[in-house]
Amino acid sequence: MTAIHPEPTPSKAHQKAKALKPGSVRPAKELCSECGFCDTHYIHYVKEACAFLNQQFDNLEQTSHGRSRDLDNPDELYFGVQKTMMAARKIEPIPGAQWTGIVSTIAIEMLKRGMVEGVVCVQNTKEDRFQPMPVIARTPEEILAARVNKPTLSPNLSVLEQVEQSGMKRLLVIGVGCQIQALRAVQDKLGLEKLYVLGTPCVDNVTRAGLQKFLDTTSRSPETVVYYEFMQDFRVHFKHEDGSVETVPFFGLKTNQLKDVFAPSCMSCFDYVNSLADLVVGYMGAPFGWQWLVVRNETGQEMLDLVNELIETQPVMSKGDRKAAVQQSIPAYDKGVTLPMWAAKLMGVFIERIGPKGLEYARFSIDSHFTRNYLFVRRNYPQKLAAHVPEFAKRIVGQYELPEK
């Protein structure tokens, strides 16, 4: 990536938009994902940068990766620009990490080797393990304090002014799609010589109140949940303080009570796979117990190379057929269908045995969410539909029969 330098004087955008004060407004209104961008003076660029005001995957993929995704390549249609995909896990997992700790390990190695001066990541407040607290980590200990996902809307970009004021020139940012799109749109204004972006896939975040409702209606012990994840075995896995793992089948979720708990921003998002990150680390395309890695460009490869000796890998695989299950899920979600727990467990076992696996499971998850989100935008923001839904998402949704209303 070429050197990036700050503007020497306030830009015209700054001068013309003095009425926009950091933290005073949310231009995306109810679609705001609380990414933190508008809590900084960069709010002056919000109309260009915000994923919910200006969807611009093609331009930003070109800027970030040197090209846009190939829509005729089935893997790139779904998973974005890529050099390689693989499944991986750490040989020696980090204790307390949500998975094996690949994200934390990469960040620590970059810091220890002097590749970056700081890492934008998210710790939690002392009062609440699920309340996100963005920080610029400068030590391995501060990075480790940020391990484990926070499944709530998080203002990661609220620290951008601190980056600028610190004089840092080399930075790693860990974040999700909506945050990374805004970051990419203004990265040339941060005064950085090198920016690294490590992304995680993201879907269905909630407010803190929404998270509590989910925990209260789903877990046997909501007050002891340390973290949770929707996993490839079609179950939600809850990790508790005592180390025990509680599983609840997808089909047993109280959809009728939880249907409206997800943030409108997440219900109108089409960047599940974090298309603009240099390297993406998640789980959705990997076998159970492994993580799914997508290297999008040379910068992402540079980051992954740091941990080659610390991880074991295997090729990605794909098995099964997702399409019937996706088609059936569309009306089921619309109607808020909730099965009795005995039936949900039985269906979960059945689908786990014969259902989609590997990349096909990832496509199942993408298809299910994209069809749902397309309907949400069509019903609630019809004036935004054409411009807001990217072409790759339109092609994916176009495989299915949607209700007319």
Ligand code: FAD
The other form holds:
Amino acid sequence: MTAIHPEPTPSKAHQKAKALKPGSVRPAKELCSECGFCDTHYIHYVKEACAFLNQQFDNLEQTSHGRSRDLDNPDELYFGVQKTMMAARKIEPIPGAQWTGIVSTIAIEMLKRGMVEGVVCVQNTKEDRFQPMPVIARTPEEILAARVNKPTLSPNLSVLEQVEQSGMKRLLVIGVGCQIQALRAVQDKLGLEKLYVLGTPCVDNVTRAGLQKFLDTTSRSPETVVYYEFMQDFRVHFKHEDGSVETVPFFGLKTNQLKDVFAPSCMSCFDYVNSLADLVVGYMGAPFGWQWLVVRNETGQEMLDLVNELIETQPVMSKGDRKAAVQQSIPAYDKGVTLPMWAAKLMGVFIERIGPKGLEYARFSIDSHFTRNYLFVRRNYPQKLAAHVPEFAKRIVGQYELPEK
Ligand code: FAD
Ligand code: SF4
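The block above covers the form predicted alone; next, return the form predicted in complex with the named molecule.
The next block holds the full complex; its first chain is the one shown before.
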């Protein structure tokens, strides 16, 4: 599926193309997710490759997985092309990983067994634990140093030129949807024999400054946060340096202050589930404490098989009905309504007891974000709406009543 037919020599125009200087306006302008692609001479292909300039899921699903998703299959409509889905966790979790460290473990195994020569992943700078620093890791230690989310836009593709220069032939790339869309569009131009793609879902990302605003308005101690996640119990969990965990109900977030904090790219993204990765590792379709895996093709299966002995698994489950909760949340999301903390806590407890679980929680989150993002694009980029929103997202959004323009 992901066998690659490298172009014998990159075109002259490509070789001559120059990366943009730091700080200059990117072709996607304010919708740019800073994926790093334009920091390389691959910018030559940006019009076709950029996720925000050219929506082409059908095409790229076809080249990545051998077929596009079956829109009449409810699981594929929501979660993309797949062979299997499951819940899994490491028997011995990696300390300091975002969840149990399945992503880092697969990457380490691939390197140790010589399946790849390098792994594109993202460490942080020495000065700032949340400032992303993309690298091509060549040792297990360098992969481990990239564990845990850097919850900010990250220019992972900025290392693509180094891949070409290094002469590497077998590569693993770990990344989020917008990075993987641009990567897939040029994968046959990287001179590789084999590319493996290990994706994570991604939503509501922020710039480094936006992250600071989120931490300052939401956590009791922003400077000691080492990790956070929007969990399936409808709370944000912040882990602090001293190991303590602080939880804040979603419904208590100061949405009026946070309204503009999410990057415009993420407000117009419909690739929550990383449709083009070979294997996706997230959490939202799994019970609390477990990770959620979607194997999209044979290459993904090959990657997962490497860690069979190191993980325990269970089938995915689904419980509850999300539809009313999504419909009610549409105006609140749109207007940035904030509940008082006591009401937010009460609502959180109530929803946790009777609310959507497993895959139904994942559908709840996808529906809420797709309807919000559809409204964002309709309001701010009406001329892009028809082409930018993929058919699967139009069907998902079409299940709900949206406010008039
Ligand atoms: P680890 O072993 O800790 O490895 C994490 C890997 O993520 C590292 O290899 C690192 O290179 C990579 N990474 C870190 N930050 C970034 C970044 N900014 N861009 C690209 N790659 C990065 N899952 C859901 O189910 N629902 C969500 O809404 C969701 N949102 C996410 C938002 C972001 C910004 C990110 C990065 C991930 C998100 N995930 C989401 C995935 C989830 O949080 C975990 O990353 C995933 O389950 C893997 O956990 P792990 O313990 O196996 O990862
Ligand atoms: Fe370039 Fe990536 Fe920004 Fe698109 S999102 S303009 S490809 S850096």
